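We begin with a single chain expressed as C-alpha cells, specifically the form predicted on its own.
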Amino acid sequence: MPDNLAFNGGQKQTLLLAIHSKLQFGLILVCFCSISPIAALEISGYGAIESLSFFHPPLDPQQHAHYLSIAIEPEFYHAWDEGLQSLVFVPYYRLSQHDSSRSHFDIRELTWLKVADDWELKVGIRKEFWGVSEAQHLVDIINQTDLVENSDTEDKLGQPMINLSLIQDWGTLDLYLLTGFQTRTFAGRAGRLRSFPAIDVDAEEFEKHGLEKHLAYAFRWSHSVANWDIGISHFYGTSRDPSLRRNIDKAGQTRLIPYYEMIHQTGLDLQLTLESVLWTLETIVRSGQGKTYFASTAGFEYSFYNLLGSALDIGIVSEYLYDSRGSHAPVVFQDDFLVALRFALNDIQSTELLAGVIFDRRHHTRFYNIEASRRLGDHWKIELEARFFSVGDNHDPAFIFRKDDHLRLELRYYF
C-alpha cells in the first residue's frame, strides 16, 4: 500500500475515537439481542477498490489529478422469533489516497426490528429513503448527505433512530424520533470536489445545542391508489443541509463554516404509473434557513420495451428543477432541466447505463453525467461514472467545479 495511503497520528486518533463512539451504541444492541435465539448468523456484503481521476490540473496545488481508495461494507444478518424480530448490522469503512477527510468510519445501518400484524418498530442506525425523482431527493431529508462519497449526493450516514409504522388499509404512518445528528462530511482541503475558499468542519456552528440539536422528529403518510404512489412528510430538527457562512481565520485566510439550523420541512412526493409512462414530482417548503421557500423537481419517464425485438429497455427521463430563491439559491439547481437515456439491456450481467444532461437556464451552465454497471461473473461488479461540467458564468455556485471534469472507475467484489 503507498505511503499516502496511511493514516498519521492524529488521523488515527480521529478514526479510532469515532469507532468507539459508534460502537458503544452498537454493543448496547447487540448485548439486547443475545438474549434471543441465536439462529444461523448470515454474512455478506462487498469489498471495493475505487480509482477518481480528473481531466484539468486543479485549482488549487495542494488537490491531485488522481485518487486511489479502497472501502468495506460487510452485512451481518440474525433472525429470530420465527422471523418476527431481527437485527442487522452493517459498518462502512474507507480509506483514501491523498484526502484525509475521505477516510472514515461509519456504521450505516445497525437495526432491530420487531414485526406486528399491523405495525412495525424499528430501532437503532439505519438509512431511509424518501423520494421518486431522478435528479435530486428534495423529500429525502432523514439522513445526513455522506458528500465525500460522491457528489451525486446519494450516499448518506446511518442515522439513529426509533421508527414506529402503523400499517393500515387507510395507508402506512410512519413516526420518527431522531436522537442523534451527524455533521455532513466534506472534501479536505487536498480533495475534489470542493469549495473555494476551503470548507472548515473544525469551526462549524449550530442554532441550538445540546439535547435540541441531536433530537429531530419526522412523520410520513404513504399510500398507493390505483396508479398512484403518494407520500406527504414532515421534518423537525436540525438541518441536515447547513448554510456555509463566509469568516476569516487567525492567519487571515478566508473560509467556510457550515451553519446547521432548525428547520421545518413538508415535503409531498407523487407518482404515477400509466402503462408506459412514469409521471413524478417532489416538492418541500421549509422555513427556518432565512425566508421560507418553496422547492421542486417534477417530470417523466417514458420507457420503450424489447427495443426491435430484442431485450433492450430504452427510458427517456425528463425533468424540471425549481427552487423560489433564485440567484439567491445557495445551491446549484434553481431553475435547470434535465434529460436522459436510460439503457437496460436485460441480460444475464444486468448491464445498465444513464446518460444525461442538466441545463441551468439562467447561468446557461450544463452538467453532464454518465453512469453504467455491469456484473462480471457471480461476486465482482464494475461502477463507471464520468461527470463533465461547462461553466462560464463566474456568479454561477457551480463555477467552482469549472475544473473538476473526472471519470470515477470502481470494481466490487460481493461476498
Given for the second form:
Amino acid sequence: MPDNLAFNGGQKQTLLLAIHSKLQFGLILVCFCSISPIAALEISGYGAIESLSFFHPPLDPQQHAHYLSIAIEPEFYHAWDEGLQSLVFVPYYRLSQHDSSRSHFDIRELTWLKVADDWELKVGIRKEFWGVSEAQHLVDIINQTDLVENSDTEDKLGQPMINLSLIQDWGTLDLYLLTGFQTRTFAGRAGRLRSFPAIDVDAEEFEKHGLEKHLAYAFRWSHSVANWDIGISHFYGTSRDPSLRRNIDKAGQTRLIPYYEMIHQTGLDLQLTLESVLWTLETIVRSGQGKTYFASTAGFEYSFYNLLGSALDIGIVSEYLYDSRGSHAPVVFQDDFLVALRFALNDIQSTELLAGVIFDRRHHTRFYNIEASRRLGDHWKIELEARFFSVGDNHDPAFIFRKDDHLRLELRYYF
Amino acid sequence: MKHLGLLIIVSLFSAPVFALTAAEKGLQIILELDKRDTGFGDTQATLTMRLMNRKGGHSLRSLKINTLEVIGDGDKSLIIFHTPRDIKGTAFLSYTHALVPDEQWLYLPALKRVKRISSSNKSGPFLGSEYAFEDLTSFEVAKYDAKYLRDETIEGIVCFVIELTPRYEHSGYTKQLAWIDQDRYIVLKIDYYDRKSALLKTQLFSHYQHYLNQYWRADEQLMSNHQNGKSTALHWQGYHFGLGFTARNFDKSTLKRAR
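Let's compare: the form predicted on its own is above, so bring in the form predicted together with its partner chain.
Whole complex next, starting from this chain.
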C-alpha cells in the first residue's frame, strides 16, 4: 500500500558506482568463503515473470498501459562451525519493459553471521524488519524502500551494516552501525505510478555529505513477556524517505527533487495477543524534517478459524492511521482507516486472499487493495494484486494516482 | 504437567488396582506413558509429509523439527520448512503449555518479519495436511481427561484402549480413542471424533525405533480422514537426541536465522 510515494523521493544513485562497490564487497566475501571448509553450498531462489496492467489511459503520454518484466532472486547459503557461522548471498535483478528506472540490480543480502551463547554478530548487506502493523510500516526504518518494485513499500534495498544483538534475560538489544546510504528508487518518466513531473533523481540533494550522509546509527530493544511483544527503537541518520522540493530548472521546467535530511526517529511497536485477537500499535516521533511530528498506526486482527467445519480461516484487520501534521502531512495516510478481510483456505495450494480498503477521513479518498496467491504444483506460485484509487479531492497527495488503477499478475518459479 | 504432582499424589492414595475407577486407571496409564517419555532432553528430526487426495494425487512437504523438553510445562519446538520451495525458510516457534494458551511466532523470510500469531487455531490443518496443529504438539497429562475403556489386541499386541477428552480450549475434537501398547507404553492408534462426535480421522503409528534405551519414536505415521477421503503419511528421519539445546535455541533470534 503506497505510503510516502507522492512526496517522498529518492534518487537513482550513480548506479554503476554502487554496483561496482557492491561487487567489490561481494568478491571479498566470496574469497573469505572459499577459505572456509566447503561443506554444502545451498542454492535456492526464484525467477518471476510479471504483468502490470493499468485500466485507464496514462496522464502523461510518455507512460504506458501495460508493462512486462522479469526478475530473478537466487540465494547462496553456506554454513560451517556447526551452524554457528554462515554466509548468505542474495543478488536481485529486475528487467522491465518501457521503464528503465525499474530495471535494476541490487544485493539484497551478503552477510556473514556469527552466533554465540548470548550474542549474534551480522556483518554485511541485510534487510531488517521492525513492526507489527499491516497497513503501513512506520517503525521499520533500517532499509531503503525499493519503490519501483511495488507501491506497497514492502520491497527493500539491501542495507550494509554491522549489527550486534545482545541476548539477555531482559530482552534482546540490537545495536546497528549502518554503513552506506542508498537513495529511494522511483518510477521513471515512462513508468507508473509516479508524480507529475516525475521525480528528478539525478538532482537529489542531501543535508549532509560524505561520511555523515552515509553513516546511520540505530538500536532496538525487544522483548516478549507473556502475551506482550514489545520493541523500542531509535534511529539517527539520513532519512530513508526524503522531502520533495519543487523548483524550476534552467530550461524553465518544474522539477521535483528529493531532499534527504538527517533525522532522529524514536519508535514503539507493541502487540498484545489475546486468544484470537492481535492488538497492534506502532508509534513514531520524528524530528529533522520540518517540525517534530508524531505518527501512529493502531488496530487489531481478529481471526475466525475453521469456519463452518471447513478449513477456511477468515481474519478481520482494522487499523487507524494517524499523522500529527494533519493536512500538511506530505504522506497519503494521516487520518485514515483500514478495513480488510483475510481468507486462508488452508488447502494444499495454500490459497490466500486479502481484500481491503483504506479510506481517508479528510479527503474522502478510498484506496482498494486485493491480493491473492496460490501455489501451482510444487514449484510454481501465482500472485495477483489489484489496486483501485477513488480520489476525493485534488488536495490529497493521493490525487496523482487517480488514473493508476492497476492489476499486477506474477508467476514465480521457485528452485 | 502443572498438576502432575497432585495427580501422582492422588493416584498413590487411590485404592488398589482392581478397584480403580475407569478414570483413575486412565490417568494411571497416561501418567506412566508420560513418565516413560520424560527426560529425553532435546531432539532433532527431519519430517517428510506426503499429502494424498482421494484420486491418488500427492504433494510433499519437508521440514525439520527441533524440540526442547521443558520439565513442568509444555515443550518448546522450532519447525523449519524446506519444501515446497516457496515457503523455504519459513519457521514456526512454539512454546506449548498444558492449559494456558501456547505462545507462537511465525517467521516470514521474504519480509524478514517475525509475527506473533494466535494459538487459538488448534484445529486448523497444518500445511494443508490432515494433521491439525493440536495433533503435532507435545503430549501433556494435564491437557486431557482420560478414561480406561477396555483391553484390546491389535496386530498381536495387547493394548489398553483409553478415551481422552481434551481439557484445553479450541480443540476440534470431542474425544480421542487411543490404543496403547501395554508393554512399551506407546501409542499405536488414535481415533479422532469431531465436534459432532462423529469419527473424523484415524492415526496409525508404526516402525517404532528405540533411542537411548528408553525413548520410542514412530518412524511412520498415517493419518486418514474418513470424512473427506484424504490422508497424510509422515516419515521421520535422522532422529538425534541430546544435542545440548537450551532455551537460546528456541528464541526469536534463532527463529530468524534457522535453517
